[in-house]
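To begin, one chain is listed below as structure tokens, in the form predicted on its own.
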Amino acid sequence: MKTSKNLQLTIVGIAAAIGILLILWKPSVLIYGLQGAGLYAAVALPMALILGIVGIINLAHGEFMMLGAYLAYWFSTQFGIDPLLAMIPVLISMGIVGVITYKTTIHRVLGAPELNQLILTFGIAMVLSQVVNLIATSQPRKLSLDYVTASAKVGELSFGTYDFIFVAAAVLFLAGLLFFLRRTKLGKAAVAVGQNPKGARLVGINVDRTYLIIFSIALGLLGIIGTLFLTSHSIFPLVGGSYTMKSFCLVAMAGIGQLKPILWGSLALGVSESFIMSFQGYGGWADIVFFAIIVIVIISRAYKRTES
């Protein structure tokens, strides 16, 4: 225990000195990190949730995001309304999306092989992406928003605000999350369900409906991020592949069923990516630092797990 606690220790002493260090050298960094991570972060919660009280990896998690910027898109230009106000019907919408693909397709898997249940949601994605594709064309599509420009100056330092929006909704979703499962009757429920289903059948506890509702909440989440997304970015059919796997690796790194660790994941590999970046010519490795830290983590944990 003593040493586990030295470990973590140091590691906040690393990432201070880190942080200090970036904030002299290259504060840009540090900003454009935080910005991502909160992006990262926001998108990553809501399959944590899903992975770790319904029990299934949804390989669609980034085309429910892209849905969900897409319906956020057709509410503003088809109604004239901001799309941060669209957020509302998007999120009844991605609700509503959620109850039927839970009862359609997610419910007739859940006892069934990891397998089928990986090229099940992996069908589900590509169905997503190819409607959306015949339906919207693949044009990227983005909307012109004056407040998207809000910028900052701090010395020479000129940056950015808008997307600290990102952060605000991770630190939101997170904050929100904690407080259902510790707080509410049903919270507490869905997290004896993700712990013992047979258990929480046994007490009383509608196993199913628990895994709809917590289903549906995610996809509701999705939405909510899709649609900040869609203010800030350029939206296509194939935009939320990325975002899949990096939400995957994320809550590998974090464990299933941990929220908290997905912050601070979301944060060293939003830094790290932005620090690639800042080099010219060498954005293109951003992706491969992401997925070479992930890996390295997985194969620490891993042997640690061994050693004990």
The other form holds:
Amino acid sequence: MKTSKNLQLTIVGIAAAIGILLILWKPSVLIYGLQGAGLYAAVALPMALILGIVGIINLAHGEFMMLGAYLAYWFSTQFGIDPLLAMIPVLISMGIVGVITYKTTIHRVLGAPELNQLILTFGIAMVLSQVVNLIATSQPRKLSLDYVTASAKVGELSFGTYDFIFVAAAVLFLAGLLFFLRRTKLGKAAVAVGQNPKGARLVGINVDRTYLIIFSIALGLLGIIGTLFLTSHSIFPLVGGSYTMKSFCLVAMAGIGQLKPILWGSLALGVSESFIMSFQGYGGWADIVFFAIIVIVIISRAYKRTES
Amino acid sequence: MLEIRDLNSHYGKLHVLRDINLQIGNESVGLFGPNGSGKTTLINAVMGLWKPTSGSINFNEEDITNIDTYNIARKGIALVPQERELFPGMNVQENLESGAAYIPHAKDELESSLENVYSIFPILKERSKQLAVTLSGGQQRMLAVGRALMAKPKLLILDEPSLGLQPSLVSELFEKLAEMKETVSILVTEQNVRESLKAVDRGYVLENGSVALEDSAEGLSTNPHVIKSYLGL
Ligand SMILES: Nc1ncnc2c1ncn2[C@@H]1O[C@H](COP(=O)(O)OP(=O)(O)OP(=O)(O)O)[C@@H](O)[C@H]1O
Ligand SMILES: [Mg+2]
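The structure above corresponds to the form predicted on its own; please give the structure of the form predicted together with the partner chain next.
What follows is the whole complex; the chain from before opens it.
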């Protein structure tokens, strides 16, 4: 107990030292790292809800975000509305997509071994990206929005500020989810279902409906984040894949049932990625570093567990 | 209250329950039988956890044979399963609250039910903030009983409640069950036939999936077959 407190303090200390060094040496790394971290965390949190809390494996996670982004693109170009306004119909549409996907597919494999969920949702990922490819072609789409180019200047340093919207989204998602899981009846039921589905049925929880609602909430959140993603990134049918992998890693790193560590994990990854990107020509190393850090964290956690 | 008619149940080709007929009124009933005789299977059928192949189960005149488990729980049947099925990552109090929160007729009386359970099992009050997974086996058994009581059931089913309990706690538990008899009907399966015969009004003996015997508690305790096979005298 005491050593783990000390360890935590050491980690916080090292992180703070790195932060201060970066502020002095490469302040832009910290800013862009924070923005990148916001995006990672906001995408990973819905997965933490369905994988970490109720235990549904969804390998189509990033593809659902991609679908949300294309829906936002369609709504905003079709009706000439600002994509941020399109967020509302996208949220609703994605919730409905969640209900349909759950009822027609996920529901059927929940009782089966986990490999079935893995294969099923992998298939859904392929179908989603191929269907979008057929309808919208593989040509990247981007909206040009003037508010996205907003920037700020601190002393010598000038940087884009719009992407802080991802940080805000991540913090809001986390606060909302924590409130939902701790304070609401449905949220508590979801926690119970995740810990013991049979026990949950015995105390009168409609387990199937709980899975349905949680899955749809997660897709609704992905609709929101997909819309935000569209405002500042170009989208194409395969854009979601790497976010599935990264979310999966972040959830594994945070530990099953944990939400808050997603923020710290994302921060470490976002900052180290942007640190590497800041060296001309070494950008390609960013993903390697991402996965190396994940592997180290997971191995060290397994090691700690065998020790205790 | 509970009426089981001509119930048959299979696991694949294995015929586990054969034409079971069983009634429970406002009373306490024991269900005895050797390992593998089908006691848990029968209880799972009542609770909707395993669908029977034929026959019917009525609860308060209503057919519940094909109703989902959560709805059966809401109608007033609470089960203390053989494997306890607690929520390991929740503390004692959260586990207890979960027993009442989703049952319409119990959730408004959550506070008084909690006091009641704590007075029956004071150890649970002492450990109210401790995670369920860190309780000993016997404490988890008490928590499972407490969680079922929180639902204010009309029928309380206990599957091997004495499993893993020290002998002094077993007799204490059966005393508590005997006291509760006034307010709730009880169906209890037990290996510990001697103790449980003190707490029940009637009993059934299940052998190879069929009802081999059905009698009052005194009748069973003087029956030569029961004495030989279950009381070990
Ligand atoms: N899930 C299952 N799949 C296949 N067979 C099963 C399953 N569960 C139980 N059985 C079989 O059904 C029979 C009855 O089992 P059951 O668990 O109902 O017995 P029990 O009377 O509760 O025994 P015990 O006293 O050991 O708890 C046994 O032969 C068992 O092997
Ligand atoms: Mg059994």
